[in-house]
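Take a look at this single chain in structure tokens; it is the form predicted alone.
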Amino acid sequence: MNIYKIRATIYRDLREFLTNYAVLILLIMPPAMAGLYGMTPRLEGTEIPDIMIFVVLGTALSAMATNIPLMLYAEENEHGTLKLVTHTKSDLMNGLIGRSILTLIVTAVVTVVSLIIIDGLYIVSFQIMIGYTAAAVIFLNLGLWTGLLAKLQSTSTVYGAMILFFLGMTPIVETLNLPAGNIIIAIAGLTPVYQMMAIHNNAGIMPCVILTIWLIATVFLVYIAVLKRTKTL
């Protein structure tokens, strides 16, 4: 681990965050959704439904933690710029760590801004913060995994959209009025955002177990992607 290379990656990516229009759109997406949900008519004095808040949280996680590193790595792979700055596995790991640190910080900031806009800060608790942190790392790992393997930006768009709709916005299935035993409900109930909802509803230890399984699985996927990408350096 080289702290100077990690810091250089953070500075380089920060400039990219501020100048890349695609990244800027991703940064705006969660607050914009929070604003739309915040304007939903409701009885005076009542709080916004929890499901809307968790949809916003899931959107922030998938848009920020997953799609930003996915998009940046896919762009670097397509144009060959990753090879110009990465010559060894150590270089790849330093870049990955630096990008991950900045992505998680930006994800946290955008999430807080979105919660303020939607008046959803009341859901914040120590348990939710732990669950959200685990979910953020899970979504980050998904972005790193797919980004390291994606060779084209068009491919990254497909991967990112699938993760956004099938993992980030899964609480929307609650609005479909599906029966309790429906397979869609059962599958959605295993996703990271649903575990945060379960933690918020004091569902016991099982959500933490499921999040731990997700963490182990996604860390393994990133490890495999790093090994495969190292062979092409």
The other form holds:
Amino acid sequence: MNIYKIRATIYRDLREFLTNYAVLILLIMPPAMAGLYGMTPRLEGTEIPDIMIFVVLGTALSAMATNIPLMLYAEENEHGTLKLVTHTKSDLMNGLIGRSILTLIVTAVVTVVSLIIIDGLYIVSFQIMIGYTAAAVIFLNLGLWTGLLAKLQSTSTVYGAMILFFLGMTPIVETLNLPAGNIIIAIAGLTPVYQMMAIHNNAGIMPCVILTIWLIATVFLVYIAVLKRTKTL
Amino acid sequence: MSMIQVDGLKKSFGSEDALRGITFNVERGEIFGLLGPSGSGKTTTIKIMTGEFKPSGGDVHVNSYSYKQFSKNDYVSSLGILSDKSSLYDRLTVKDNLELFRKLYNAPKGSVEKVLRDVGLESEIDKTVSKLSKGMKQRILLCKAVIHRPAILFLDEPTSALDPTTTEKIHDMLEELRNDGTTILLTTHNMDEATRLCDNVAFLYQGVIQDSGAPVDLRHKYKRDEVHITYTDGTVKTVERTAKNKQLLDNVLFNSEVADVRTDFPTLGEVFKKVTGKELV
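Return the form predicted together with the partner chain of this protein as a structure block, the form predicted alone having already been given.
Now the full complex is given, and it begins with the chain already shown.
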């Protein structure tokens, strides 16, 4: 681990965040959604439905933890700038660590801001923070995996949109009023955001087990992507 | 030990032999030119030395590292590379781009301003890269390659498609780097550039080094002892410089019908054509 290269990556990505309009929109999306949900009419003294809060959380995770590294790596692959700063496998790992650190920090900050806007801070507990951290790393890994392998920015936006809708916003299926036992509900029930909801509802150890499986699987995907990308350096 | 030692280097891509066993040495603080037309193997040679390709045969040592060690970080950090695939982050400023590389290589503070002064672009420091001309971008890429004062600089066609003013500035910078002790290996098909800059050159053609040496020595080697006399009516007479023709040659300067006199001291391009039978395109 080379601290100078990690620091250089964070420096570059910070500059990119400030000049890349696509990234800026992703940063605004979760607070904007929180603001919209916060305006929905409800009875005085009642809290906003949990589903809305978790949709905002899932959107924050998929929009930022996944899509930011996905877009940045896809652009670097397409324009050849990744090869500019990455000559060896350790260069790739240092860049990955730097980008991940900054992405996770930004994701956490925007998540807190969104929760404040939606009056959702009451859901925060030690268990939720553990679950959120695991989910953040899972979504980050998905972004790193798809980003490292993406060759074009245009195709990367498709992957990012799919992860956003099918993994980030899964609590929305609760609003479809599907019967219990429906396959869509069953599949949605295995997604990371649903595990956070389950942890909030004190569903025992199972959500942690499922999150751990997701974590292991996505770490493996990133490992494969790094191996493949190293061959083309 | 030479800074770069290439011994019987071979590289094949499938059934195609890009390099067929080339051998040359580059000494410390020297500018060495690999000259040849497109497809002769120049870029392949550089890519082997920067670790991008693995050789199919032969041996390469650069700065005491064997080619098996070319993926090591301390080897890569000792190089400066300017290739046809070099690019910059378009949305960022010149300062941001160079500051990134300064931090990557842990070069001292102030290196960014210094390299920009060296190429005469200090006034562009806060400009977005996308707004720069091609010549300016090339100079910034050169800054990026030298910001950490590498021991060796690999330049693949560094002034290709650039205007004469920018080319001159880049040449000045390369000469300064050489004087500071940097070893430079560059590829080019611009013979004037090679004649001006290079201490030694090698002609690479069809994956084989056809001849090598200092530019002036190669020109002497392939000159003929002849004098070309052009008369005012346009006719050209070629006369051997021998005792038999002494009187004719002595009288040439006083002959009012003589428009031009030239010795057969070929340019590097003409030497290349004599050696390979091909024009350098």
